[in-house]
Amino acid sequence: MRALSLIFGAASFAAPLLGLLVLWVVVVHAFDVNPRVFPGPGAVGHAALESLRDGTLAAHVGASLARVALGTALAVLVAVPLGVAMGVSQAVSDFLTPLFRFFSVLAGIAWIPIATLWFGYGFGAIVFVIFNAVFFIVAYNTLLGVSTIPKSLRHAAASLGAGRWATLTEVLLPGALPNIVTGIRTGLGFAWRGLIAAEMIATNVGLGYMLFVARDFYRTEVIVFGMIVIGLLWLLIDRLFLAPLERATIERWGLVRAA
C-alpha cells in the first residue's frame, strides 16, 4: 500500500512536468520558432549530451553545490545561536530587531557588488552572498521557534534542576528545531537564486556562469539546458532531502502525526 502511494505521488509530481514538455514540443513546431529565440527539446538534449561528454556539466554543478553547501552551513552556524539569544533575551531582541529588518531586504543579490570588492571575483564572494541569503531567514525562524516555546516549560525544566546548557539542548533547541528546519528550507531557495546571479558576475565556473557564457555565443539550447538543470537540482534537493527532513522534524516533536 505504501509503495502504491509512493508511485502515485511520484506520478502526480511528474505529470505537470511532462505536460510542460509536451506543450514545449507543440509550440516550437507549431510556430516554427527560431532556435536562436528558443530551442526545441532535441537541441537541448544534444547540448546536454555534449556537456556530459566533455565534463563541463559536472564541473559547473560541483562548483555550485559546494558554494551553496558552505554558505548555508556557515549561515546556520551563526544564525541559530543568535536566534536563540534573541529568543531568550528581550534586550538582545529589541537591540537587533531593527538591524534585522533593515538588512533582511538587502540579503542575497544586493550584496554582489560589494562582495566582489571585498573578496574578489571567485569563491569567497559567492559564499558571502549565499550566507546573507540564508542567515536572516534562519535567524528569524530560530527566534520564532524559541519565542513560541511556553515559558512554563522553561520554568519546569529549571525547577527540575536543569542548568542553562541542559535547558538549551533539551528544551530550547528541540522546541525550535521545526522552525529552524523550515528556515533552512526557505533560505536555501533564496540562496539558490543568489548563487545563480552571483555566478553570472563573480566567477568563471558554475551553473550561473554557464548561462552567462552561453548567452554571449547565442547558444540558447545551453541556456535552456542550464535552466532545466538548476530547476531539477533544486527539486531533488527539496524533495529528497529538505522536505523529508522538515517532515521528520515536526513529526518527532509532535506537531503532526506520522503517516
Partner chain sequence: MREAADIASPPAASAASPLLAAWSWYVRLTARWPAVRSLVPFVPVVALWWIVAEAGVFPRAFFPSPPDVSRTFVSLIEKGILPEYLEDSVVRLLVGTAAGMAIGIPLGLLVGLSSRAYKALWPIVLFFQAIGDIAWLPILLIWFGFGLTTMTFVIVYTVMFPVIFNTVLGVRSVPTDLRRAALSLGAGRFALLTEVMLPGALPNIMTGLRNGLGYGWRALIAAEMIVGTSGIGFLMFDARRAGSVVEIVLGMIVLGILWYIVDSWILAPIERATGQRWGLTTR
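So that was the form predicted on its own. Now I'd like the form predicted together with its partner chain, please.
Partners and other molecules have been left off, which leaves just the chain.
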C-alpha cells in the first residue's frame, strides 16, 4: 500500500519531466535545430557517456563537491558558536547586527575578485568565496535567532535551575536552531551559485569550468549535460541534506508550516 503510493507519486512527478524530454526530441527534429545552438538528447547522452568513461565528470563533480563541503563545514563550525556568543548580550547583538547584515549582503560572488587576488586562481580562492557566502549569513541568522528567543524562556530555564552552560545548550542553541538552519539553507544557495561562478572564472577543474570551456568550442551538448548535472546535484543536496534538516527542526516544532 505504502510502496504502491510511493511509486505512483514518483511516476506522477516524473511524467511532466518525461513530457519535457519528448518535447525536446520533437522540437529538435521538427525544426532541425543547429547543434551549435541547441543539442539533441542523443548528443547529450553521448557526451554524458563519454565524460563518464574518461573520468572527467567524476573529476569535475569531485572538485566542486569537495570545495562546497569544505567551505560550508568550516563556515558553520565557526559561525554558530560565534553567533551564539554574540547573541547572548542584547547590547552586543544590537551593535553587531548591522555589521553582519552588511557583510552577509556581500556574501559570495562579490568576493571573487579580491579572493582571486589574495589567494591566486584555484582551490583556496574558491573555498574562501564559499566560506564567505555561508559564514556571514549563518552567523547573522544565529545572532538573530538567539536574540529573538523570548526572555520568558530564559527566565523559565533559570528559575528551573539552569546554569550558564545549561541555558546555552538547552535554551539558546535549540531556540536559535531554526534560524541557523534557515541560514545554512540560504548560505548554501548563495555558495552553490558562487561556486559555479567562481569556477567559470578562477580554476581549471570543476563543473563551472567544464561548462565554460565547452562554450569556447561551441560544445552545447556538454553545456546542457553539465547544467543537468548541476541541477541534479542541487536537488540531491536539497532533498538529502537541507530538507531533512529543516523537517527535523523547524517544521517539527511548528515554527513554520510545511511547503
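This one's a predicted model, so the numbers in the text were calculated from it and none came from an experiment. Rigid core (definition): largest C-alpha set, two forms, superposition within 1.5 Å. Positions refer to the first chain, counted from 1.
Checklist entry - Quick one: once the rigid core is lined up, does Phe123 have its C-alpha move by 2 Å or more between the two forms? => result Phe123 C-alpha, core-superposed: shift of less than 2 Å.
Item to check | Core superposition between the two forms, C-alpha change of Met86 at least 2 Å | outcome: Superposed on the core, Met86 moves its C-alpha 2 Å or more between the two forms.
Checklist entry - Rigid core fitted, is the C-alpha displacement of Leu96 between the two forms 2 Å or more? => result It does shift by 2 Å or more.
Item to check | Backbone CA shift between the two forms, Leu20, after core fitting (angstrom) | outcome: Its alpha carbon moves by 2.7 Å.
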